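What follows is one chain in structure tokens, specifically the form predicted alone.
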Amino acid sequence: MITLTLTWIALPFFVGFISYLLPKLDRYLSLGVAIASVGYALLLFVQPPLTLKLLDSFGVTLLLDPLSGFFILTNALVTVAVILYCWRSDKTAFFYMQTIILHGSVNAAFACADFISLYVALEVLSIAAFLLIAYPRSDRSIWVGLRYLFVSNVAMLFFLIGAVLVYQASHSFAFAGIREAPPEALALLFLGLLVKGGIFVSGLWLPLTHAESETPVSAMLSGVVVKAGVLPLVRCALVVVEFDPIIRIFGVGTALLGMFYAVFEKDTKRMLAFHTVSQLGFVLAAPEVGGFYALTHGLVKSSLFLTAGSLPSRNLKELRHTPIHTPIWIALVIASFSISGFPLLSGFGAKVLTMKSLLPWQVIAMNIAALGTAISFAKFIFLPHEKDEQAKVKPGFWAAIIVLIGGLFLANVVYYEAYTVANIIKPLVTIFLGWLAYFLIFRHTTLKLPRLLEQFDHLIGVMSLMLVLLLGIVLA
């Protein structure tokens, strides 16, 4: 298992460079690597957890267990879907090389159980993501990519200083060393991860970046890349129980903040991006079961971004008067049902499991967030549709959607115990109330929320305020 693990981690980087040298094989090699990750992730659910110490004196450690298995499986399935989506497009070998390097760096981040190797993985991830965002080479894409890279690098600078302080205090970079670290180290580390993970106000860089990127890149960013900052927070909450309440507080705040923006948003891609922020809050609100929710969210959100890219407009007001092709509408509805918690899809089990794992003080706020989810996705569910023989989608669109939506049906088995009468009634009532609120209130609302805090000038200021807030929390 050790040899297999090391080979699996190194394979995407090796194949990435090989595929650039052999451009005729680029998509085949990339798809092969992603399928290999599917197999490895499934293996983690039947094997005992593997702890691999690479450098004993520095605490550099890899941890592969069922929790990381959920995240790795998400990364693998989303990457397979994105490669299939781009299969017959004009994407060059450079695009596939960066995609598979991004896949490998996200895998590495999911496997890390120490701060220094996590830092390296996140930095490689940032560069690969930047190159994919800027891939169209337009002025706009280059600006969005540089904005992402700048924010990401500032956050990682804070993270690196925090990691050094942890080592200074504990003589180890391992996550467990955080117990002995000074408060400022905790604040710096958490700030870096909150920004990378798009959590709470630190994640306000995310809507513009995800909305303005190309469709397959948006699917990768929203489906898996942000989770590279989320899993370490989940690990810290599980390793050091004193941090569990802090992570849960940020989970609740993030779920409500993202939901609040999403219900008023009229742009499809921006609404999905804000909803990514909200759903990451669900992952953090119940860290012990966050893996299953992360898998479900990754499949749903990638499916929705790929489908949104096939709609005739990004403007929801225009879409209300422009019937969309019925098969595309069905794909949109299935994914929307899943994220709303409708039975027969994995979103149902993930939401039930998360709600059952909440602490009493979280319940009301998270139910409000679930109601907001139903309101947000009613915008897609009640769009007009018609059978249009002239409608065209990308050649690989349906293959990608089958992988993602098929995953939503199959993942139901993870928590089949959820199917009791009481568990089924509650989400159905929530969805019904959400649809009612949508038709009575939000469908007619024209409120446009200010984007002041999303501006580049203010993102660093928000980071500084978050650092002060984190210091206050850890010192309390």
Contents of the next structure:
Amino acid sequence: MITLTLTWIALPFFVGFISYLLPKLDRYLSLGVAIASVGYALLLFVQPPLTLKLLDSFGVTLLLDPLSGFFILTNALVTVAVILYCWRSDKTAFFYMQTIILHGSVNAAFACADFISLYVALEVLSIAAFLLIAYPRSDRSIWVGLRYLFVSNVAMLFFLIGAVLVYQASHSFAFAGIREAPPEALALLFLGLLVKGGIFVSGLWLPLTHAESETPVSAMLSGVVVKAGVLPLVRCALVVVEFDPIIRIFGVGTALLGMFYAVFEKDTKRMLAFHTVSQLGFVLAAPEVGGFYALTHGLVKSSLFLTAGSLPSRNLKELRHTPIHTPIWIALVIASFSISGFPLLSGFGAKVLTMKSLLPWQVIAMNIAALGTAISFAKFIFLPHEKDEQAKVKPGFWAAIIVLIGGLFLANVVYYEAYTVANIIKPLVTIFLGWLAYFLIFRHTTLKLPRLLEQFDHLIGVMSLMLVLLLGIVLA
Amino acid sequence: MKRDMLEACVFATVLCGFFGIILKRNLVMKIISMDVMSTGVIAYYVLIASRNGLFTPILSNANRGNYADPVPQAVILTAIVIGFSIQALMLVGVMKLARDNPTLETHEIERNNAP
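Given the form predicted alone above, I would also like to look at the protein as it appears in the form predicted together with the partner chain.
And the full complex, kicking off with our chain again.
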């Protein structure tokens, strides 16, 4: 198992470089690596948790348990879908190389259990993500990529200061050492992870970055890359019980903030991006069951981004007047139903499980967030559609969607106990109320929320505010 | 006492860099500010490593006193390499942007490329 794990970690990087040397094989090699990752992730669910100590006593460790298994499975399935989606496109070997290196670094970030390997994994990930965002080489894509790289690098500098403070206190970089660390170390580390994971106000870099990237890149970024910052937060909450409330507070705050923006958004891709912010809040709101929620969200969000890329327009107002092709509409509706928590799809099980694990003070806020989800996805469900129009979708589109939506149906078995009458009625009522609110209020609103906070300078400035806020919370 | 002074200087460097990122308008200046900030972070690692002693941790027969802790130094070496490659990458991006935005002011670039 140890050899297998090490091979699995190193494989994407090797194959990435090899595929650049053998450009004819690029797609096959990348697809092979992603499928190998699916197999490895499934293996994690049946094996006992594995802890790998890489260096003597400095806490450089890998930890592979079912929780990371969920995240790795998400990563692997989304990568498979993205490669299938790009199969017949004119993407060069460079694109596949970056995709697979991104896949590898996200895997590494999910596997490690110490701050330094995490730092390295997160930085490699930002470089690969930057190259993917800037792939079209247009001015806008380069600017969006630069902005992403800048924000994440500054956040990681704060993270580094926090990491050395942890080392100073406990002579180890392991996550467990955070218990002995001074409060400022905690604030700095959390700031880095919050920014990287797109949580709360410090995650407002995310909508523009995810909305302006190319379709397959947005699917990767929204489906898995942000989760590389979320899993360490979940782990910290599980390792040190005292941090659990802090993580939960941020979870609730993020879920409401993202939902609030998503409800008023009129652009499909931006709405999906804001919705990612909100769903990450759900993952953090109940850390002990976050894995399953992350899996469901990753599958659903990438299929939604891939579908949104095949719609004739990004503007929801225009879409209301131009009927879309019925099969695409069906894919859109299945994904929307899953994310709203409709039974038969795994979004239902994930939502029930999360709602059950909430603390009493979280319940009202999270139900409001769930209602907001139903409202925002009613925008998709009630789009007009027609049969006879000749569809112009990318050739790989259906293969990708089948992988993702098939995964949604199959993932139901993880928590089949959810199917009781009371559990089924509640989401149905939520969805019904959401649709009602949509038709009565939100369909007609033309409120445009300002984008002031998404400006570059404000993104950096908000970091200092978040640092003060985090210190306040930790010291309180 | 001396150590506290040094620590204060290191944090001042980090803060200078951070405020530079916010206050400077030119993109290249922002990147240089980020470099200043990362210099501060690197210096902090070196400072923490020297907590127990100053001698380079190289194995030899002569006893030269207390060694500096090699672990933070090894770690920061990785971070230096990563930081410098990210900076190189960003400067390439800036070069590309400079063709259409010769002033390289972030407000301008942001306005030109807003959706």
